[in-house]
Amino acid sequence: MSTMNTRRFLQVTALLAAGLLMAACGKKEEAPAPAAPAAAPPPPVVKTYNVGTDAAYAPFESQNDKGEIVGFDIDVVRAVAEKAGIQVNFVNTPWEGIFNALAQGDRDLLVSAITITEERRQTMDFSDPYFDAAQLIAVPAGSAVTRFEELKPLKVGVQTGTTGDEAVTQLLGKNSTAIKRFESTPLALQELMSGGVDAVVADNGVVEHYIANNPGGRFKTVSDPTFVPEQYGIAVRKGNAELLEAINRGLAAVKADGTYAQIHARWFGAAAATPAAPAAAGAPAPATPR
């Protein structure tokens, strides 16, 4: 075909299609056909939140073998999105960028063994308390430490930006050079497990946990009074009140209708399993269902 003949044929083509595409519209608009796919109503948007999760924290959440995210806050989250009417996603997403990632927008709602404080109510909201926690001290079986402010000389490992990271910075000072920080719980228990550090301080379930599941550490756990209590939120970005009653609304289902305890039960073992009941410090964790 000669440019000529493309460009008349491209002309008639065009005026085709509009002749078309008029006749179409004419035709809506005498008898618009309810049959037809284009007049179907598209299919609702259903919303799915973005849950945000540092996913090495077991057992509130860790990944499994087939590497998806399982854990207590997992399955507490998965029923209160089901009472409240939502879907949510999981997104494993490192602690250290966890409140950034909610702030702007990459996640909706963050699950991860969060400790409700004055401080993270600045930058965002949370739910009701869903679990109640305290910091516990891991040692080596030998330690002579049997409270917290004998940690004072030692080499002390904690999780970056965790309130064990906050306490154990109150008890050494901001510039200590013993306060080992990691990106990680499990990172700092490994630092225990060689030597690396003395001890660390991070939330009571996942230090019991970490003991249970690695008895050839030969770790031991050292609680203190003077921790002070901690409960666990859901945190949504900061006047997200409409998820926020949603998500509120969801737990109070599932406290009240038994799905909480059963979800306790399953990942704490059947004693204790009020909902935001004191943690009992020292019993031995079960292991990681499967």
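Numbering follows the first chain given and starts at 1. Only the largest set of C-alpha atoms that superpose within 1.5 Å between the two forms is called the rigid core. Note that the structure is predicted; figures quoted are calculated from it, not measured. What changes on going to the form predicted on its own:
After superposition on the rigid core, the Cα of Pro140 moves by 2 Å or more between these two forms. Taking the rigid core as fixed, one finds a CA shift for Pro94 smaller than 2 Å between these two forms.
Return the structure block for the form predicted on its own; the form predicted in complex with arginine (ARG) was the one displayed.
Chain only, nothing else included.
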């Protein structure tokens, strides 16, 4: 190789080496990518239970002007559900089919002023009682009636298929024309106000609520020791021990912290003296309870 070619070769080689050195110096070491944050655990799934209720029994359950289901039972179950950590959805369900809806799984639980009876315990389970009930007689303020027996010569209004209906039927006779039956207790009480009947026999809570909200009716109430005490419970499908335990846990909590008393005062004007105690097993119950 000539001297000139050697010199040119060395120059080119030097230039290439310099270029490689500059490229190497100019390259920055890439920082490692930050680790992705750990994914937060998904929130626990809270099941929503469908609650069947016959919304035609104020003040326990009824519909307001907006079509919303409201009432004492509704507020109690909402409070119980909150304490139990579950969600509830109320579904208006006719009384005639309410128990079938539970048995077939269309409803998960029921609250509808349902009297706890031994017969019903055979096909469904009940929570601890949440309301003590009894029949009550409503008569005009000037009536001389002081006990149930004195209704025999009178016209008596009742709601069809209720404990009041059964009691009055036993007193006056199955085919008595003196018994006037209505689709609801408020309709029977309206008939009393207009003079179409002389008395109405119905659940104490419904009668007292109606009289408190209709002072112009000038009614008075008469209790009678022959009326069998009743207790309302929340019904669940037979054998659903997990849901029943949650309901009872929530119910105990709302009784203990005063929530139950506040709800009672909201709907009946006074707090319950004491929470309802469970009925004794095998205790007698009305033949045709609400």
